[in-house]
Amino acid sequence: MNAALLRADIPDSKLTDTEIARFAERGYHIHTAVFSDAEVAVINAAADRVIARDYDKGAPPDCRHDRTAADPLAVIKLDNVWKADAILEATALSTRIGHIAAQLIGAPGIRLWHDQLLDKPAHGGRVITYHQDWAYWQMIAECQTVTCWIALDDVRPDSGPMVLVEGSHKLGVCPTPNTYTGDQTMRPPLPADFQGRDVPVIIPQGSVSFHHGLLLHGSDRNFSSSRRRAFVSHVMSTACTYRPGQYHQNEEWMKLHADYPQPGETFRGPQFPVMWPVENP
């Protein structure tokens, strides 16, 4: 399957005026179908390649945490893989998923902030502690950001599917939690009149969550006897501007490259790349 494919569009992206109103609502958009089993076959195969170091585009990703002989069922979790091969850098920067991101945020256009590669073992992993991902992304000074959780496997309710607090994106940022991972399943104190549900993500391979950058989200460990896999491409509005102070290791990537942000200017460069539209520079 050529690569560019996984970049066309698909004729059911343009979302209805009620698919944006519920993420301003909600906080999520579940979108199904947006990768045929025949394309996640494909991303699978690639994503195993570079879990096992075959890089086809002869660079490795940004970051890597495997696992080790201390702790054999953790979570192998892969930064910007995009850089590693030529089919998840097609998945990554999926036409279909900038556009979907733009349409829910009112962007006029969507680059890549990072991508990652999930893979949950079978009767493995940790618990991910109840978080916001915009919190850790304070470089990025607006919240115009969306995450956009690739199901490779599809997701049961006993392989840790990802939790989304509805509604929380609305309480502003709240305190990041002391450990991201490991066996802490508390969330954050809430407001005593918060409402909001909890919505496990159980979709089938090929569809995709969006959530909105404060929106506040965990996960379970895997306790079903199959693999959870995820590819996500965590996405940021083109008029984003870049905003030092909290470390994030995407500023030390970015600043490798000769065109960079300054302070206070629109993120710039090939550290992040534009998925939609495909036009812009």
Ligand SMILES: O=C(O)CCC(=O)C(=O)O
Contents of the next structure:
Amino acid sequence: MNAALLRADIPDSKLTDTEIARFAERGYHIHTAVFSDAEVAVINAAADRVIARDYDKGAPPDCRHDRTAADPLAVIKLDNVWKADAILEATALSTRIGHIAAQLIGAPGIRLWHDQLLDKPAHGGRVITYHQDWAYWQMIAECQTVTCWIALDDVRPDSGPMVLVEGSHKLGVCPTPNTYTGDQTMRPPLPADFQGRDVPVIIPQGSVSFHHGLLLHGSDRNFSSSRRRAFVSHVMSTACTYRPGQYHQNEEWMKLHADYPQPGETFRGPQFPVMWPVENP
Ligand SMILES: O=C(O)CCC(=O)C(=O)O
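Given the form predicted alone, corresponding form predicted in complex with the ligand:
Every chain and every other molecule in the complex is listed next, the one we just looked at coming first.
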């Protein structure tokens, strides 16, 4: 499959006003069939190559958290695999994802903040404690971010689905736990009158769950006999500006390039590729 095809838009990436209003109210949007089964098969083959350290672009991802002998059932987590593999680059930067995210937050354009490839093994995988993504991304001054979580395997109730706390994006920034070594029951204290329900993301492969930068979410272990892989594009509005202060590895990676923003300037440079609008359609 041609990687360019994976980047191309799909006919139903135009959202209705109702879908956009629901995102504002609930903090998430589920979009099914963003990638076809044939596309997912190609993406999964690329994901497994990269997990096995086979990089067709000749460079490694920015960061790897692999399984170890001491922790053989850990979640594999690789950051910025778009730098390592052309198929995963086309997926992470997909116009269909950028177009949907732009509409959800009313952004003039969308840049990739970073991607993340996650492989939660069968009969294992750590709990991912409830957290809000933007709480870790204070280097982005404006909370104009969306996490676009692509299911690479069918997600079932027992395979450690991501669980979203509906409406929690309206609570502001909560304390930030250590997400990958956490405890499923550990949630920030929520106001007594908070009514948000838990929404497990049970979706077929190729579907994408979009959530707001302040939406609380986490996931349990994988109790099933199948892997639960996901590929995540964390994205931001092209209007977002750089605010130094809180440590994030993206700051180091950004400064490896000659072109990067000064404090208060909008993000730019090769670390943060534009996904939407398409520059050369
Ligand atoms: O895949 C998961 O279980 C959680 C992923 C997550 O926290 C995220 O993509 O923001």
